[in-house]
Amino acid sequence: MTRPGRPGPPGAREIAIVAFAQTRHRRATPELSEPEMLLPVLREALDQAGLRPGEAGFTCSGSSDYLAGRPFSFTMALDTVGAWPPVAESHVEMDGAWALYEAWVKLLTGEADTALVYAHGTSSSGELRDVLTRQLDPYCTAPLWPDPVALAALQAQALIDAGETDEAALARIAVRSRAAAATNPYAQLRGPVPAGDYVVRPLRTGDCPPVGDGAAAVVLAAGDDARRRCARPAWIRGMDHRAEPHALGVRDLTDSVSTRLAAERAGAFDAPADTAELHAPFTSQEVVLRKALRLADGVAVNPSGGPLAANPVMAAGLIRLGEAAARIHRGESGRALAHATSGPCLQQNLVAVLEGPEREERP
């Protein structure tokens, strides 16, 4: 739990994100390594906190060897951190959300001032949609190889049948998602989009991200060091992460109840923010959120553009989070939601609270 006017939990140390980089993304990336594509990310974010490679207390990454195509695959990406001297190194198999969360309990605990977390994937690699269904239960689900977008369809098809929502309403959530990427230079999708054709109907290819490549980086840093390193820090109040049932025939669809726990643990309904970053990667996964996290209409949603513009698989939730926190380095968010998501149909769902410094309260 949080309480207002101080970050994180109560009688916490105060740990904010005070740098955030990541790539142009792109369709397709066959002329980089993994290494490559992460080198001027991580040196961006670096010198964006003052840090000199090797110099952050704690690194952490996260990533997916079933994109690679390899095992250990994160292994290599580790060059780009440094050889020597020795860090202080964990990774995570999932999307970078998660890997920040490790890195900010590692500060929480006073081990560490600073850290270094990035997270990468390269979608181009193989068939996304193949790939994604070995999320799925192996004995019952996936033998019958339903792809997340087909999953999703479901998804959509269940919020249209309960009357929360329209194709209509869809298409209007993909015109404002990629309008607001058209000022982005980092997305892959900018400006009008056609709703296309039916991919699995409901959904339309402009219901539905892009596959594409990409990487992103954040720093961390605790207390005063965090206000040295940053005018603005964007102080994480809280954090939380909780998942569905693995069975989808035992959930309700049209709503996510780990989207409302984590963020009531990570109190974001103890106040209201202006701005959310959310990881929906399907039109219709916004609907759902914009419920769970109780979004009044005056919230500013995804005005990065969010996954419909760029959604590099195991980067997109760290991309959330470190658009959060840009809004508020740039004086444009003063208390903001950002929500990492991994699995089919929303199955686990990260939400963390941050705050610009205007907030703080000062003992």
The other form holds:
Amino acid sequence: MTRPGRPGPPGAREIAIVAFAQTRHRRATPELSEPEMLLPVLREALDQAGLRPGEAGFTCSGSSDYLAGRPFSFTMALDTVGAWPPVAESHVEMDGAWALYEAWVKLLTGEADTALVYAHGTSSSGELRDVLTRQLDPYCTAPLWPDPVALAALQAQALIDAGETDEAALARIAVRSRAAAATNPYAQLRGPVPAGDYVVRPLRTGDCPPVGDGAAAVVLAAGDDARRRCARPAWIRGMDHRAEPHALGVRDLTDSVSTRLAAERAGAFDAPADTAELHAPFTSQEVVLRKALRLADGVAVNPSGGPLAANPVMAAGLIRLGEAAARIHRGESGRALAHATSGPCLQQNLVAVLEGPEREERP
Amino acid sequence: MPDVLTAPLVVEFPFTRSLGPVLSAFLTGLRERVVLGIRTRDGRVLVPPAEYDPVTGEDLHALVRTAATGTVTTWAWNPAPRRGQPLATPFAWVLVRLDGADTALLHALDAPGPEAVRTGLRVRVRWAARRTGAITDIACFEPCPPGTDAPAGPAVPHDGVFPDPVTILTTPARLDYTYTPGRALGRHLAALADRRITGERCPSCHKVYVPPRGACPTCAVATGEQVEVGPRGTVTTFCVVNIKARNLTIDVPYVYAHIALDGAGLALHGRIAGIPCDQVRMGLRVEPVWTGDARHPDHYRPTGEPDAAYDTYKELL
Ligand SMILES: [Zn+2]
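Got the form predicted alone; any chance of the form predicted in complex with the partner chain too?
Next comes the full complex, this chain leading.
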């Protein structure tokens, strides 16, 4: 349990998100290599935090070679961080939100005072619906090539059967998300799109995220270092991630036990949040997450537009943490939840609780 | 901006996986038209069988046989099947709880249209004609004909023993990509088409990267100024290749070398020919040999100049 009035787990260092930058996400970026896409984003985040390239105490990134089909592509991306002479560096083959988790733990240990976290994905190089089948159980599931829309549609139908939503309610989530993105210059879809035809029934094109390329970067800093680098640091009050059993048929697809558990352990239920950035790529998944996170009606859900407005795979979860932190930086939020997911039907879930300085305990 | 270069890139290889006792029994069972599940300590039957209880983590051994009939627990109509999926015509993805099981199996349901599918529908396995010990031995599910849809009884214990069990699963995987080189490498490749080798200079430390990747890894800034290098260069180090690579027509032995082109801040690699292998040496001066309409030099050959002094290339080793 977190102690009220003080960021982080009991007795731990205070750690905050002090900078966030992202690309203007697009359907395709054939004129740029991944390092070329990353470079301006990293520079923008470092500039915000007042760090020179290579100066961060720790660097951690998230990406997947399967997206662009280029083995060890993350080593190429290291060209952009000032990695020579060598820096302390790590990589996760996951969404960048999990890279942020690793960096947070690194700072908690006291081995570093600042960290650069980044993520990128070039989904346009391949067929994303085929590529993502390769993350599934290789014995009983992957040989059937079930794509992420198909699996999300099974979850959506389960929710409809349970009376928890219907197609009209899902369409309203899609419209609300993309209308919110009108004020987000980085979003790929910046206004409502037609509900469209069924991709896999009951999900229509409007219920699915846009496929696109993008990158994001975040800077973490500890204690007074964070206060120097940012007027309103977004303090990480707690963060946890949990996974569901891997077999889809074992799970109750209408619920997200792992999200609820991660939220509990992150302290999400200790006080109400005013904002939630949810990594729900499909409209139906927002229904599941609202329930698991017990979000009240007044909470601003995905004011950025969320992944229905821009979903650069491997970066979209990190962007949720960044967008929630940016709301705090701008004084638009005092306490925000950020959620990231990985795998089919909300397989694995990360929840972070961020707070602005007005909730800090002052000595 | 010049036209963006693109190239098809196919990543294709078979994954070979050992199965272990539980999945071996399950997949061998499918080959024999038998569906096996596994019973947890609290009595639940999992199909497909898990090696460990997803709730408690206990290892599981109690195999049971379930029926090949079951009930749809959720479904999704797929109007446009994709490569590799169980059916080539529109079908429903389904989770099916087989009679005798407590969990559901993912597969396809062959049905005339979405109006013929609902949660609660009674279905049965349609076996593949040719079965090898794989989840695709179930070709798909199909609706139970009227009058044959009474649920079967509970699962019964099974020893999981079959003749000639399947122990290895080989699954092919193919993914198709379009490769694009990006700004810096794209310009480099465009120059190569004119038989010019170009790098890019770091605006901060002035090092010239060949081939350029768009950023200086020391300074973390974009490289921009295009610099023509070579065509002559110096062998900084080399090796003699004695093993013939598949799909290569080059005879062994041959020399593969790092070559610092004049003006370049790092060495690139290439083959050395036109000189016996045992006479190639560090400091040897070489130049590219272009053949046909290939975009890269076929190889490098000696120029006949005196060898470069060690001090001129020691930083590029
Ligand atoms: Zn430089």
